[in-house]
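Coming up is one lone chain in structure tokens, specifically the form predicted alone.
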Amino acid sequence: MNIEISDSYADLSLMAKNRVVQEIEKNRRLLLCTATGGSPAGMYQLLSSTYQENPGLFARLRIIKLDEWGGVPMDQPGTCEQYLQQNLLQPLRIPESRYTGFHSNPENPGLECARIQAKLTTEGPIDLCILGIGMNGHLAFNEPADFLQPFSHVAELSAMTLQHAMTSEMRVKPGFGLTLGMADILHAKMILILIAGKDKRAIVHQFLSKKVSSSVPASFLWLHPNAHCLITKDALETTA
């Protein structure tokens, strides 16, 4: 894995906004994997400035939505769908027919996963996947377990995740999640990781130590051969 450090959260949002423009100039068709959260805001604002120089860009970009709050109605403040419409998919004016994305409260949430693993095996893999580490080591919401679920799944959210600033906007909690699983992120092209803020820290000495476990879903990322992690000098420091 390649990590690069940045001196503020604006400068990570820089490079990253940099790197998802090259791989968009290379592939102009690009399939890329969004996570949401504070990690890549920064980054989507720039790419909806990027959008207003040069709209062309982004004509045949297609995105998939890495994962989503579930049981909660979809129009609700703090779901991911309500995220992403408002910082990336509506400014870069990415059509329903160049979106795939999990419903937050779908019938049958099973059915839900195998619907988006078909449509992701049709259009896929995922070019580029933008990925944030959870309090707890989580992977989109590939959760610490004994073992670690391949594909699109069902799943169960642990306390940590469910005390998550996303749902604190939230009427309704969100009773399970929807999310691609660990095959379907490291079968991914190219993965960039963005690590901010100093609250990180703990996870990251972790994360760092480059000992792949489940209890540290997102350690499987020293295992993908074109991984970058993209992480602020706060995330790095330790505490005196």
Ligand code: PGA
Second form
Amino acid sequence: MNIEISDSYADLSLMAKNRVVQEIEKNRRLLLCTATGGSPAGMYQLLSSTYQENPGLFARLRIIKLDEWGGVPMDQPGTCEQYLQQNLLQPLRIPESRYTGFHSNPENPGLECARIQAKLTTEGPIDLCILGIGMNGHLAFNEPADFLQPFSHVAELSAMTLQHAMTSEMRVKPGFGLTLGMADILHAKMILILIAGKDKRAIVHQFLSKKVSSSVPASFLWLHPNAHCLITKDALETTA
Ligand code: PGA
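Let's compare: the form predicted alone is above, so bring in the form predicted together with the named molecule.
What follows is the entire complex, opening with the chain shown before.
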């Protein structure tokens, strides 16, 4: 994994935006898998500005949502859907035909995962996967466990995950997660993981130890041949 340290969150977001733009320039039909949460928010904002200057760049871009809170209405604040609609899909004018995403409140969550998996089989593999790391080392909703799951699945959410800032906005709290699996992520041609802030120091320490373990699902990124980690200085441990 290639690791690049940035001085600030603004720098990290700019570096990430430049990478994404570079990849779209190489492949206008890029399939971009998008995480939500605080880590990629700055980058998405910069991509919206890029759209204002050059809308044509995004005319064929395809997007797939990485994961979703389950059992909550799709239009409720705090869902990954609302986040992506506001931060990316509307600013970049991505129509439904170029977007794939889990419904947050499907009648049959297992069938919903199968629907997304089938779509990924047709549209995939993912060209570029944007990720963040959970406070507990999760990757999407692949939570620390004795074993990990390769494909889209319904996930049991850990207590720590349920405390994520996104859930604080929700009236109905999530009962489960819907997520792409580890193989879906690791089959991406390129991975960009964004890590910012001193709150992540403890998990970053484990992640950077290069011990690949299902207790830190993000550690599996060390097995990927084209994974890039952009990290702010303050997320790294200081020796002082
Ligand atoms: P964050 O979330 O980007 O808001 O820190 C990452 C995650 O929990 O997966």
